[in-house]
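For reference, the chain that follows is the form predicted alone, supplied as C-alpha cells.
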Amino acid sequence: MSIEDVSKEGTWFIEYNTPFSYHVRGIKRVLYSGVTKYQRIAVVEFEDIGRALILDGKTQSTLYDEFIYHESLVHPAMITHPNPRKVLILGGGEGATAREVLRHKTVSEVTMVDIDDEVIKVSKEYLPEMSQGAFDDPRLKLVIGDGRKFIEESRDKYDVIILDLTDPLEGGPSYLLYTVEFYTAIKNRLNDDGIIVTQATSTFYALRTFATIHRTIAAVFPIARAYHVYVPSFDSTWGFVIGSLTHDPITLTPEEVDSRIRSRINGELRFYEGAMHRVIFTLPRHIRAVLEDKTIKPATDNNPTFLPA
C-alpha cells in the first residue's frame, strides 16, 4: 500500500465490535456531528464506502450497502404475509425502511415511530438517498415518540410490525425493546395473522445476544424464525428474527417468493429474491447450536440483554 492509499485527511473511525476487537475506516470528511437528548449522531463520508449514518459510535447505514440490510429487514416478513396493508415501523430514522415498505402495492398505511427527530432531520439533509421521498408519501404517518409507549397506548392493529431499532446497549434508548414484556405488547397490536420482524444484532460478535432475542420472541410467538445476512459495512453477518402468529417464512419456495415480488413490489430489488430467501434462513450448524442452547433465557424488563454478550 502506498501513501496515496492512506486516508488523505488522516482521520479514522474506530468502531468497537466487542471490548476486545474493532474495525477501522478512513474518513474522507465529516458532514455532521452532534448530540441529541438520546444519542450521539454523526454523518461521515468514508473513503471506501461513501456517506454513512453513525449513532453512538455504531454504523447504522451506508450508501454502499444499506440496501442489503433494509431489503433483508423488510421483505421476508412482508412477502411472507399474504396481504400486508397496514404496517408499523419503530425506529428507522433514515427513512430507508419506510422506503422499502412503501414499495409494496398492497400497503395503504404506514406509521413510523422514532424517538429522535434529530436523526430524521439530519438524514433528510445529508442522506436523502436513504429515504428517496418516503417521508413525502401520503401513506406515511410520522410520529415522534417512544416506541414502547406508543405500542402500550395504541389500540390500532397492524398486519406487519417492523422493529428497525438501535442495538440493546446498556444506557441506550432501545434495550427495553427486546424483552418478553415488549414483544407481548406488540403481539396485542397485530391482526390475527400478523407478523413482526426485528433486527437482532451480529451473529458473529454477539451470537448469544442474537440467540437471546430469538428465544425471547419464541417465548411470545408460535412461530419464530431467525436468519442472517452479511453486511460489509458492519464487518459481520447480521441477524434478524421474525415472530409470526400464522404464516411461516420457511415454508415459502423460491418460486413463490419470486412470484410475490413480481406481483407486489414496485421496481427492482437489488438483493432479496427467492433464492436468497432460502439462503438467509439456512443458518450454519454452530449458530443453530447456540439457538438451541437451553441455558439461554428470554430477556425480560428486569433481566434485559445487552451488547456485547
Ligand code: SAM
Given for the second form:
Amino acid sequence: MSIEDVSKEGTWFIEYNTPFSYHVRGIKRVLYSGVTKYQRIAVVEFEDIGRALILDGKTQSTLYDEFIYHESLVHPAMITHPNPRKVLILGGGEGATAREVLRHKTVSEVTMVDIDDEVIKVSKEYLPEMSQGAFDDPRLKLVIGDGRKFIEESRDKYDVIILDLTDPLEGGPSYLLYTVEFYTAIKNRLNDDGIIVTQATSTFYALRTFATIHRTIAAVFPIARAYHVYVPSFDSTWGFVIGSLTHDPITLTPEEVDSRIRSRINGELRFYEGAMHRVIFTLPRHIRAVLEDKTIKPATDNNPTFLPA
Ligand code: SAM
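Having seen the form predicted alone, the form predicted in complex with S-adenosylmethionine:
Every component of the complex follows; first up is the chain already shown.
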C-alpha cells in the first residue's frame, strides 16, 4: 500500500454508532439515493466491501457479509423449532431473510410484511443477490404495511416469527416494535410451541439497548435467550434475542444442530453450524452482567427503548 492509497481523497460514508463514535468507508459509486415516505434510502458500492443497503444513514447489509447476519438471524430459531411450517417475517426488505427461511424444506408458507415497498423495489433492482429469487417463490406472500398493525389485526398463527426491523431510532418507523405490548401481541399469534427472534442492535455500541430488548422479551416469553455474532460491516458484534414458548435453543447439542441442518436445509450454509450455535449463545461475562442488571426495565409503548442507550 502506498502513501497515496492511505491518504486517498474521495467520497466517504460516515455512519454513527453513538453520537461520539463514527465509522467511515470509502464509496466507489452511489447506485441509488432517495427519500421514501418512511426513511432515507441509499444503495452504494463501497471501495472495499462492495454493494450495501443504507437506511436512515445506517448500514442494513452488505454483499460482503450479509450471510453472517441473515444466517444468524434465521437459522438458530428455525432449527430450534422441531417442524417450522408457517413463518412470518416483519421487515427484511432486502429479501435475504426470506431467502434463508425458504431454504428450510419444512416451510410451506412464508408471509413477509415490510412497511416500505421502495426498499423492496430498490433491493430487487440493485441488490438482487440478497433475495436470489425469494420474492418469486410461490410459498412467499408479500404484504406492504406496518408490522405492528398487521400483528394486531391478524387472526393467523405461526410457528416462527422473525423480526428483521430497522434499529429503534427515535422518530423512525420501528421503535414501537420493540415493546412489551408488541411482543405480547406477537405471542398471541404463535402456535403453542412457537418461537420469535429479533435483531437486537449492537452488543458493543448499544449494550443497554440490547439488554433492554432481552429484558422486554423475557417479560413476555417463558424462555428468552440472547446471542451475538461479529458482523464486520457493522464494525461490531451484533445482538439477537429469541423468545420461545417451549423449545430452548441452548439445550441443542452441536451434533443435533448439524443433523437438523443436514436434513432440513437446502444447500450449504456459510456461517451457521452446530459448533457455531454453541459459540454464539456463549456471551462474555461483562455482557451477561448487563443482561442481569436489575435497573434495566422492559421497554413499553409509553417508555420505549431508543438507539443508542
Ligand atoms: N439488517 C437490518 C439492520 O441491521 O437494521 C435490518 C434490515 S431490513 C432492511 C429492515 C426493514 O425493516 C426495512 O426494509 C424497513 O422498511 C422495515 N421496517 C421498519 N419499520 C417497519 C415496520 N413498522 N413494519 C414493517 N417493516 C418495517
